[in-house]
Amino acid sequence: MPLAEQLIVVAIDGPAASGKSSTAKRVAERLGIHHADSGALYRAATVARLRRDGSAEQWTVDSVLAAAERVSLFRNETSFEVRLDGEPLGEELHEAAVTALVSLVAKMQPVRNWVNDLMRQSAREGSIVVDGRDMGTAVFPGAKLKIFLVANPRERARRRLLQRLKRAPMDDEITAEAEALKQRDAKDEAQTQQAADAVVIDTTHLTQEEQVERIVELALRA
């Protein structure tokens, strides 16, 4: 039976800038099933709170949750799109102010519960590829296939800068970004746990297409 006609979950986890979302999107396309990005929900909640008050010192769990009530997941033909007040957020999700504060939001357990509930709801509508930091542990412990992507900090930094700058980054830029990622890893450590039965894929020396191919093969055999 085609995967699109089954109810299965492929969970892809890993640290920041490990390529989870872009890889998960391509895997879902190859498998003909939907994709949902949990990180986009945390970023959307951060955007919603920033629009009310840019001073994070005043943020509380209740205020973030109240702002997050304006966030929704919209199921389109191939994925679940994150919307705020019914409108797609696009590049605003990846603005520097959002990136700087999303770890703070993601540490709030009630916010994590809200995100996890939305992710589980999305999986009830059909087979899905999900990505985040605890998809294979807290959210979908029974997922058909669990993947944990890793890559060394410099390579993750190079990829992130290439995407952001639209040019080859300089060595000093990579060094600074790699240090920022190490600090982000430390902040996110509690939420970045590898499931005991996850398949670990080191993508440091893999192209995106190679990692996509490897996961697709695993999914078809699962």
Ligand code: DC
The other form holds:
Amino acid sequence: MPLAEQLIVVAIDGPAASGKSSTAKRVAERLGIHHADSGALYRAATVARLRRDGSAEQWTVDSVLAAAERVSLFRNETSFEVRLDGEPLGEELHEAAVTALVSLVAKMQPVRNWVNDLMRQSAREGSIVVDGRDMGTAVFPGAKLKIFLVANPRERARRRLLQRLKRAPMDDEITAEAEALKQRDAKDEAQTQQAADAVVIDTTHLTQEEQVERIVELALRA
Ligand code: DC
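What would the structure be for the form predicted in complex with this ligand, given that what you showed me was the form predicted alone?
The complete assembly is shown below, putting the previous chain first.
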């Protein structure tokens, strides 16, 4: 039976800037199945709440959930697109103001329940590659394949900067970014869970295509 007809879930988790989303997207393309990014939902809820007001002291769980109600997942040809009031959200999801506040939103359990329900609903519509922090534990404990991606902080920082600056970053820029990443890791620590049966892939010395290839091979054997 072709892979797309078997209803499989590939869950890819790992810390910030470990390449989860770009890898998950490529793996889904290679397998011919859909991709859904749970981090994008936490980010979209943060964007929705930020549009009401930017001072996080007023951010109660109820007010974040009310904002999140305007967020939906739209199943396109290849992925689940995150929309706010029916409009696709692009670059805004990764703006600094969103990144600074998203951990706060992701710590709210009712918001986690909302994300988890949407992710599970997405998987009911067909085979899927999902990525996040707890996909292989809290959300899809029965996933066919669980991957936990790791890479050393300097390498994660280098990749992130390369993407953002579109040039090779300098040493001191890497040092500052690696520090910022370690602080983000600390904020997200409680939410980041490695499943006991996850395959850990250290991507520090791998190219993106090599990591994609490894995961595709594992998925085809799962
Ligand atoms: O992977 P990312 O940077 O887009 O994630 C955004 C935030 O959401 C980050 O603070 C971690 C959190 N997150 C989470 O708690 N659980 C998930 N399944 C996915 C993301």
